[in-house]
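Presented below, as structure tokens, is a lone chain in the form predicted alone.
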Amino acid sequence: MRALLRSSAPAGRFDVAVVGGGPAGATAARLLAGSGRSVVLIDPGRRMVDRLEILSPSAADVVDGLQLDRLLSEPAVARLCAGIRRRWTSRHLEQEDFARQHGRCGFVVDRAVFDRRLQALAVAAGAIGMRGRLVDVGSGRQGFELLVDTGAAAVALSASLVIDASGRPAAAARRLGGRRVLSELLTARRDMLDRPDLPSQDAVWLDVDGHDGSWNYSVLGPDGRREGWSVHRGDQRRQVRGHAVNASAAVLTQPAGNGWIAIGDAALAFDPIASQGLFTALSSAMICAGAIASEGSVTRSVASTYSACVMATFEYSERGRGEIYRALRSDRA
């Protein structure tokens, strides 16, 4: 992102503002650019995600609409998942082959790699990329006036709409009315990370082992790192040694209102057990760009059946994630 973002800030009034450019809001920033509206993507390009996420063969239409195929073949990008092995309340072996059920593998992605893949995208597409973090953001007379601090200056700007791809935080949609409600505290905490492998293309899998109610999962992603991380109830970041991230299930109560969206994290956030994240990110950043596309904007009407929608897939995945922590709790009893 550092190489794609502009440290000046770029003037004028833009038919969107994308907060955030992770895979959420590059991929809007894309599709939006690529239909000939003006977009800039906002980001403060400090901290780029760094670690591995399966995209599970679910995602398989939406990586195909949004022509990823050739990205997601590329070996410093991905490396083919050919399933899951969990170990969960009896030591047996479970295992989901996803050529078997879906037809087709997964994918272990390195982000970091895959983000900037999807910056260059959105920039190549005609978004105008702007380093800087979102101060505020509120309704002006034509839309939305937002300040962002770019490090040398506070630069006001002004859009039509506004998307919110900034991840768990929901930095715009909370200053828009959209209350964060959090389901449970969780802490993703990496304990493994070394490079036992030489780059590879060949498929892996997707070890998880549940004991004690928590659970652990490791993988080898496609520079040949292998990765191994547990999740643990409430907030331990500051009480571990090493990388550790908030992993907590929350969503938005409002993801979208009169002139704005929240896409991706932003609107609904999971435990890395649903290894739903990315699927998530590029689902409602081609369903926002296709909304916008048809109805203009984001209507009144748009911003209810998509807000039902948010809350409809969080409550359908927590009844699921739910039913494996209880057995969990049941193996440690």
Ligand SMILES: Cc1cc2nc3c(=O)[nH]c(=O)nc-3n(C[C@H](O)[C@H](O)[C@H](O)COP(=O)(O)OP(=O)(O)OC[C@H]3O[C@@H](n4cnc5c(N)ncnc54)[C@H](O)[C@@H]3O)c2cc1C
Second form
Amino acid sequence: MRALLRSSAPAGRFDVAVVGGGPAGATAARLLAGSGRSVVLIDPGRRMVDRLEILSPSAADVVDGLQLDRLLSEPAVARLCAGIRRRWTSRHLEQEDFARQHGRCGFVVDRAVFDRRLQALAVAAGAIGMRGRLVDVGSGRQGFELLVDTGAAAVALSASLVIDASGRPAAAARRLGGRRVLSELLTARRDMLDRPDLPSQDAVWLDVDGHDGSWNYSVLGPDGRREGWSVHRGDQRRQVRGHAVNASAAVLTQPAGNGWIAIGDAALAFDPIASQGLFTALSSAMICAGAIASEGSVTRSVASTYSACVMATFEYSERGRGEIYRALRSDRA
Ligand SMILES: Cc1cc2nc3c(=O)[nH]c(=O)nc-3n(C[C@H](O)[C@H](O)[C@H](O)COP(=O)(O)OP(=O)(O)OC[C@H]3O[C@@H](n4cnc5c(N)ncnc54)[C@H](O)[C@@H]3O)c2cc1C
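Could you give the coordinates for the form predicted in complex with the named molecule, as opposed to the form predicted alone above?
The complete assembly is shown below, putting the previous chain first.
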């Protein structure tokens, strides 16, 4: 990312400003730049998400559509994930074998490397990478005026369309009228575990354990690093030792409006138990780029259809999440 993002201010006005260079933002920037639009991709370039995550086989069509197969076959980016072994009760082991049940393996993705590669694809497609943090945005006479803090200066930009892909902060959408609603506060804490001696080409399993209403998992990454995460209720980021992050499920009440749209975690963030975040980041970037290509903009009608879909997805996911936590609690009883 260091080399991909410019610290100096890019000149002029853009068709599209993409705020946030995670999987959602980098993918939307790549698709829109590839279709001939002038795109600026704004990201602070530090404090990137740096953890191992599962890209489940349910994302296979999106992976194919975005032609990410080659990227995911790079040994530094991902390794194959054979499936999930869940021990929801102390007695019973559930095994979800991806190849047998879905016809295809999943991936364990090293997010820091994956995100950098996606940003490189966006820049190769013609997007301009800008290192900075959006600090303000508002609608102007011809679209949107954005203020970006580059660390050295506050830079003003203008764009006809704004895509908020800033993740949980929803930095643009909240300034444009979106309100973030949390279903439940959750904290995830990481423990680095020992490195087992397993050949790097072997597919690995995600091991999930649940007890007392909380749960934890461990997984082995492409470089042989093994991470364990435990997810607890409440905001425990100050109490727990080590690396802890917000893992709450959340949704924006208004994820799009005239000329702007929020995608990925900015629109809809899942409890990690769903393993759905990467799929949604990539698929919402495709939906957003497709809508802009067919309608020419984020029209009021696109915004209202998209908002209804985001809310329906959130409600569906929350029902599934509720069932899982009920099962975890009943195990204790
Ligand atoms: C502990 C944990 C484990 C998870 N495990 C999985 C998993 O196994 N599988 C899965 O599919 N999902 C998982 N997720 C969810 C997944 O991490 C997210 O869904 C995914 O990161 C969303 O991508 P995104 O591009 O929308 O946002 P992000 O990856 O959060 O990217 C947002 C980008 O915007 C930038 N940004 C923020 N504010 C600003 C600003 N003001 N101006 C400019 N840029 C800004 C950030 O620096 C960042 O680079 C997990 C989440 C957690 C918390």
